[in-house]
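This document opens with one chain alone, in structure tokens, the form predicted on its own.
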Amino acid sequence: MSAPSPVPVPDRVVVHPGPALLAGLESGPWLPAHRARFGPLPDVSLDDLLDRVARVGVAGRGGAAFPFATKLATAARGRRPVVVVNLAEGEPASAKDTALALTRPHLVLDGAVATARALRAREVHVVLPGERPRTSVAVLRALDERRDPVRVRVHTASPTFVAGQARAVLELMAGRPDLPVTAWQPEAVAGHAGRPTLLSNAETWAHVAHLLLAGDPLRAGLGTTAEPGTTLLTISREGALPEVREVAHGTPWRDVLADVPDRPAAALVGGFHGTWASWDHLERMRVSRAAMRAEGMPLGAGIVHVPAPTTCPLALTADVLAYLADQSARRCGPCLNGLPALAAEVRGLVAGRDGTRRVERLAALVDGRGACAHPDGTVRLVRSALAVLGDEVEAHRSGQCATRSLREVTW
């Protein structure tokens, strides 16, 4: 039996109004309201599109933050390019693409269709999340409203953590199990059926569309010169529906997290492949992908998971590790053998075993040796737990739990 996710996969989400993508939510997700707000989708040339996305630095919002302009230019150099909208979030703690599907589906689809027209691509593939039925219904309903000049094909991903990985998505589109495989060239060079494939997640496409429909975000006072515009964040809390907020880059985290009622000692930033960060450290930061990466806490897909103050973060890490070990493709040594061993050793730390060096050795053996980024992301989480949760590790080694002690003092 597979280990369950310690964070439930959300099919419902609280979506807060935002300054750009999430503005005007009260008008609903329908196409007439969307066109009334933004007007018709402009027909832009490839050069114009490249210039616009490069100037504002549109980057992938699936976690890697790869420059969209680079992928677009690469795909444009090949023959018969393909465009893919990836709504398979995979990450249980993320709900931002779900939020867009429920509230702004036409912004997502507009970005893909406008880009397909600029590339002269004839196909747009839409990949839906198998574990989030409301998301799928919302997108299918939006597609029914549209009459786009491209052929749209819909696929449904498996309800697994790695199903949204780019190569897993291409496997799904090819009719094979949607698991990551080794690739020797980027998808933008050789993707679906060997053709150049521009694959991006829902938020990325929404930003492309908003740029075309509403203009430069800096002119609207959103973001910073280095990082124009906004980003979507999922604030995930135990016992509560996830909340999705749109904030401008440069916003203090203290403001973003002001409504969190019970503040733990540490939060998980970036999701299951992310890092632990002390609450105090996080509150001193601003929402900036570059600055957070420099501080060793990459924002990834924009997730902050806030455990309850009474939840032991070390035990939560062990639960996440067990889940991630079961979610791998099991096609290479680091996933097949390394991740289960690593999960068992982290579970041993929770039980009070003195296994820190063993965990570090296993992490070094796994890191950078998988066919995909799944082992690397898992190792990132483990290393951050050892670095940030050191007091908790020491407490467990002495047969106690620092979180439980905190609860006894404050409750």
Given for the second form:
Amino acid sequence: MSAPSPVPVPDRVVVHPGPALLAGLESGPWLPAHRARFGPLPDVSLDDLLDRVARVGVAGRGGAAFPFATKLATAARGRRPVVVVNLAEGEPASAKDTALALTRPHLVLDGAVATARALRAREVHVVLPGERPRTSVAVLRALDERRDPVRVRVHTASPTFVAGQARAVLELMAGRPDLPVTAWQPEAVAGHAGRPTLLSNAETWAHVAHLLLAGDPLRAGLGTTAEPGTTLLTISREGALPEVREVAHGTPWRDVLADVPDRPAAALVGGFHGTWASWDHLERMRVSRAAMRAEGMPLGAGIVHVPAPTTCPLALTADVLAYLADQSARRCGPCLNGLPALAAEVRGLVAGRDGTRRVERLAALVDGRGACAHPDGTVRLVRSALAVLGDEVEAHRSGQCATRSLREVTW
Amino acid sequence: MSHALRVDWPSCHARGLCHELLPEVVDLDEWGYPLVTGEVTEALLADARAAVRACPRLALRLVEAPPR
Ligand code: SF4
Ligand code: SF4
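Following the display of the form predicted on its own, present the structure of the form predicted in complex with its partner chain.
First the chain shown before, then all remaining chains and molecules of the complex.
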């Protein structure tokens, strides 16, 4: 049986105007408006590009926030590098790349094209999300408007959670099924066809373009010296369209979440591979990759999922786990066996079984033991549920979960 | 230079031969898949190479352990 995503995949999204990437939304997504706003895409040398992205600390959107400059420098050392725009978000609760595709596709493409030129790469690959047709159409329309000095090749990823994983994307580009395979080297060293491959998500490319077209974000007063510039956030609320906001680093979460009408006890930060955080804890934090990582709630792709106050977070965790177990590509033994076992044990906690020890043991058994980070991300979620939802676990064990009667658990 | 054993998970089919050949470093989990429990020291290097060669699925690799 296949478990559906407990959060619907958004192909429609509310995009709020923002200070940089999402400024001037009223002029539309089209190329003439984009060029009128920013002027022509400048030719930038590799050294200049490296210097600029390093100075403002452009980073990836994984939990580790890997520096873009490091990847760029690595890719530049090899022969005939390849540039990849990865729009296959996979994570159902994330809508930021969809928002960019719908409103700012030319920023995303400019970032990749300028980088390809600096690297003397001949090919830019654009990977579209199979489960988000409107996103794909928006990108294709934007590509149609452009005459780029590099070859652009388009691929469409399978609608699965792990299809956006870097190695799965490289498999897709090679014409094989887009399932993750074991990486023996970073893709910036040996990726597509063994060539150095610079693969980033849409948001990272948009930041690169904005930096080249509009200059240093700190000079515009955006961000902090440690973390210049802005980041995109998806506020995903149960029963509402997801909202994408662009905020400067350092913004208090209290301000970001000010118009959430009903505060739940805890929110899911970073999506399905993310961590539970108590609402109070989150509201005391600022939007900062470093600070949030230090508090054990990495910002990752910038998602905050806000369950309805009538939703039991433990039951939601069990639903997410069933979905994640189902999304395992079923090829790596520990992931194939461990995730369903883990999902069943967490379901057991919801049913009132005293199984936290077994959950911890299973988590340790799957952590780090797969071709991709799917088991690791799943374990992160489970461990945070045990750490933050202790009261709920206890309430279920003693048969007193306050919200259980309001939302029936699906078996 | 110390080495570490890495498993190519999609290839490994849990036959457990690696555990028999190199019990010092490879344990098996409850499903029969290898649990690499430590680094491959100089003394174990020859045995580790043998295990890599013997894996029927070519799912084991000896890599240089990252510096810590
Ligand atoms: S770790 Fe899991 S999801 Fe990732 S490739 Fe292996 S089986 Fe698939
Ligand atoms: S010998 Fe190879 S296939 Fe068998 S368990 Fe070990 S790594 Fe897996």
